[in-house]
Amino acid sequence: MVRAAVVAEPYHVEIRDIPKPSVEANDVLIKVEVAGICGSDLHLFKGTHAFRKPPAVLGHEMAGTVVEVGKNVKKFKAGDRVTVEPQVGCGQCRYCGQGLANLCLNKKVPGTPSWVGTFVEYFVAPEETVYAIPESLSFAEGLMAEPLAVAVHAVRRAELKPGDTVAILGSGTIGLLALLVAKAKGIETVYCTDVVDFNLEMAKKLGAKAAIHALREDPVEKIRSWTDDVGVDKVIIAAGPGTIIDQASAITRRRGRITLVAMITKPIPVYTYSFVFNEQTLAGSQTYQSQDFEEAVRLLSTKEVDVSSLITQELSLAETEQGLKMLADKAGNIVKIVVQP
């Protein structure tokens, strides 16, 4: 038996012993080293997320070390430090056909019946979700792997391009993320908002060009001034208050480009006549594909993203459910919580 931080019911965590995975033939079993508080974890702690719900392991993002392969494994052995991709597509469908398992209707991720959640001593994954993580990377910053990679896919989707101007509206971890990603791409122009004055300080050292806090100031006003009444070209949300879509249609120029990566559950309301006045885009922006993932690895092992400063608390598995809290309740300077099972 193993332990895992599971979500019983809404706004309730246990430690549990559950079975220790098998290892099939294909499969890489590994000693969960840290795993990382999600928004979407938020979600399945809430009673909210669209297919994870109680009871559930908690987690998807993870690093840690390999004990043990199948026999058919060929790129891992015991002791590689790894992390996960933590989705496999039907291989059958025609998303999986075009390299979409992030579309899959029918894909396999954590935290469901079908594959246990990180948030576990040992966490088994077929050999073709694992990557290996340079010794240069600690185990903290080889999990942001997963996060930025959703960062990566977002910003290939909003189709930046040099000389753009950028606004990201949300500042959480995957809008930091997403800023990081843009400035790797030689994006120098990138407005950022939050609500939280810590996020908006991180966006700053982080190279935003101007961060602006969306309850004292009105970020249409201040963007639009800022571009002579253009907007800007492109927008990612990564936030979901009411009012979001309406005030990224607000700051885009005509024909631009807005993508939506903030997992909005409820509906809210939209100007539609603005995105056809202005002939702008909405794009969606789900998860990754793994080429994302891939180039996420990468740029970690390559420290042209550095994450290790997003990396803000260390927590026992026993406390999975104050860190929970902390995130729902905004209590302290967090972007990212880490949990050492």
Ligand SMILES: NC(=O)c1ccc[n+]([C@@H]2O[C@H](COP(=O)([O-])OP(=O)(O)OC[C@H]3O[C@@H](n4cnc5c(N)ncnc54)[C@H](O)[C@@H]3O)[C@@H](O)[C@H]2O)c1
Given for the second form:
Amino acid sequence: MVRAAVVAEPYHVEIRDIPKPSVEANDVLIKVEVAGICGSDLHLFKGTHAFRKPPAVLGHEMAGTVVEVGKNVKKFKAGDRVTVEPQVGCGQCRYCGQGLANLCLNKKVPGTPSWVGTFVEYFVAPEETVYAIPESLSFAEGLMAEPLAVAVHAVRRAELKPGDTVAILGSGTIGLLALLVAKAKGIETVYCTDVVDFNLEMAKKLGAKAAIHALREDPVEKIRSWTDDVGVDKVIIAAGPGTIIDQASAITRRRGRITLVAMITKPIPVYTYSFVFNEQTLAGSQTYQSQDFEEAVRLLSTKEVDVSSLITQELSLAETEQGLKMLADKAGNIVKIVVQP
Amino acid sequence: MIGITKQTAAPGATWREDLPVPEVGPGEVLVKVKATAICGTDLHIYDWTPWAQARIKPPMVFGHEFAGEIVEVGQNVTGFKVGDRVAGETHISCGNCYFCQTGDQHICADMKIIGVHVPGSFAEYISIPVSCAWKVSPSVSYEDAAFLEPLGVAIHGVLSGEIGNQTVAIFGCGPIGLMGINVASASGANQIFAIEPIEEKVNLAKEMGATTLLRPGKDDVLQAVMDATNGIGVDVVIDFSGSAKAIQSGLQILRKGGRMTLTGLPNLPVELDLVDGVIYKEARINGTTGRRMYETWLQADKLFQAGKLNLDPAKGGTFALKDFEQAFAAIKAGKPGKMVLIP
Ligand SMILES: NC(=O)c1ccc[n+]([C@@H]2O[C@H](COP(=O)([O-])OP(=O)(O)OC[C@H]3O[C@@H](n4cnc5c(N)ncnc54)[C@H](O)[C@@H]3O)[C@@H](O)[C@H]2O)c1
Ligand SMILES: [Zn+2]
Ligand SMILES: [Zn+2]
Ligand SMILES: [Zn+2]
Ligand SMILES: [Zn+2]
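The structure above corresponds to the form predicted on its own; please provide the structure of the form predicted in complex with this ligand.
Okay, now the whole complex, with that chain kicking things off.
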């Protein structure tokens, strides 16, 4: 048996013993050194997640040490430091055929009946989803490959070009990581917004040209005034209040592109007239493709992207529920909370 | 000359026989209007809706979809001569703003519109900047040429992404939706679902190349599209209705990774399910407005030259200019197709 943090019912986490996973021929058994709390864990915690329903083991972000490998595994051996891309495409559908496992019609992800979550002592993953991380990275930094892959993919969906002006709405984990990726790609002008001073300070420190408090100031007015009333070329939405799409449209120039990463879980009214009149594009960005995960591991390994300041809290597995509540209430200066099973 | 004006700030329009022929300024051409079509914008002006009240300064001739013959050429005009057959581009762009300077003058930040900001085409003559004149070949009738402007709206929407061998759903079978179906068909779309609640209108889509006709309210659109696409959904959705329900239904039937183009103008915010509709699908939703100047016009020329377009089903009726009240009444009565006025 191994210990796991399970959402037993909405708003209640229990530490339970679950069976130790078996290691099949293509599998890697990993001792989880750290697992990360992400917004989707909050949705599971609150019982609002689209397909992860209690009771379920939390988590899809992790880094750890290989303890055992299946007989067909070639790339890894016991003792290796690794992180995992938490999705496995079916390999059969038209999307898998195009390398779009993120759109797979039948994909496997952690925290569902087909794959346990990462808030466990030992986690099993197929070899193809496992990535080595160098000694120079802490396990917590290694775990950031997952949210960083989300940001890499979103930035790719945003089709940033040299010289583009960019606004990132929301400076949480994903917003800040998107800022880092955009900067690493040579984008100079990135405006960030948030409603928490700590996150705004982080955005400034990590290279935002300006960080706007979305409630104390009007991001539309500010950004339009800084762009000769034209608007920015690209917007990435990484925050989910009900007015954010209209705000993004008003900030974007005509024929500009808006990329939506934020999970806006309830239907919201959108003034689509503005997209028509301004010939804007709204593109959804769903997790990542393997190429994005690889790129995220590369950016971390080469230190082109330094995420160390984003890891703000380290808790024990027993403190998981507390961590979820802290994140839900934004109690304290929080970006990424990690848990050590 | 004869013409129709928005005479006062009130509903209706006025027949006039005493209008002065417009002066031909430098850089302009005087066009004898041979055919002019009625657009939704003209209905706003006729009905004097808040949209019109905010923009129109009576008295003024309105109308903006037209074709005719050049009868006089102003100073500094090159490339056009008396006798040329032309269709009108509605947009007068400023030439100086960010968008004009970056090749997107059709979305100029300081746009003037014929028949809205400057006198329009519901008259015997109209004087327009040469930038609004597009030469049409003698093989295209004046009536068809008067449809080029709204046809351009349809082309710009349909061709704003891949269309060849795609499965396409088009919402709205008004004149632009019908022409959009025709353009999709002419451009090699694989399957075309025409979706429109009004029976008479959706039936016209068949002649335009639609392969399946669906009437929301009567048919289960989601079920029918999923059945016909192995549960995947369509590659492309194009909205020419501006209806909130259409946009919502469009997002449901769009396949993962698909393209949804919005050309119809909704007047109220639309409730959208962004997680299922946009993120999980990685949908790309793009708005289009007007026509590209002049890429879209060239595309229209090519489609015409290839003999691939048949605009007849999109024609609702032809009236003498003097009988404009009948034409407006026909539109209000829900008669399908676009009404054309002949001065
Ligand atoms: N599409 C995907 O594949 C994918 C993957 C991961 C996360 N997400 C989503 O992306 C979004 C961002 O993720 P995160 O982990 O950074 O979440 P987060 O909660 O840490 O970040 C959201 C930030 O938005 C700020 N905010 C709230 N209201 C705002 C407003 N009016 N204007 C500007 N900022 C405002 C919050 O203070 C917070 O800092 C979430 O909605 C999440 O569900 C999507
Ligand atoms: Zn995550
Ligand atoms: Zn698949
Ligand atoms: Zn028109
Ligand atoms: Zn301009």
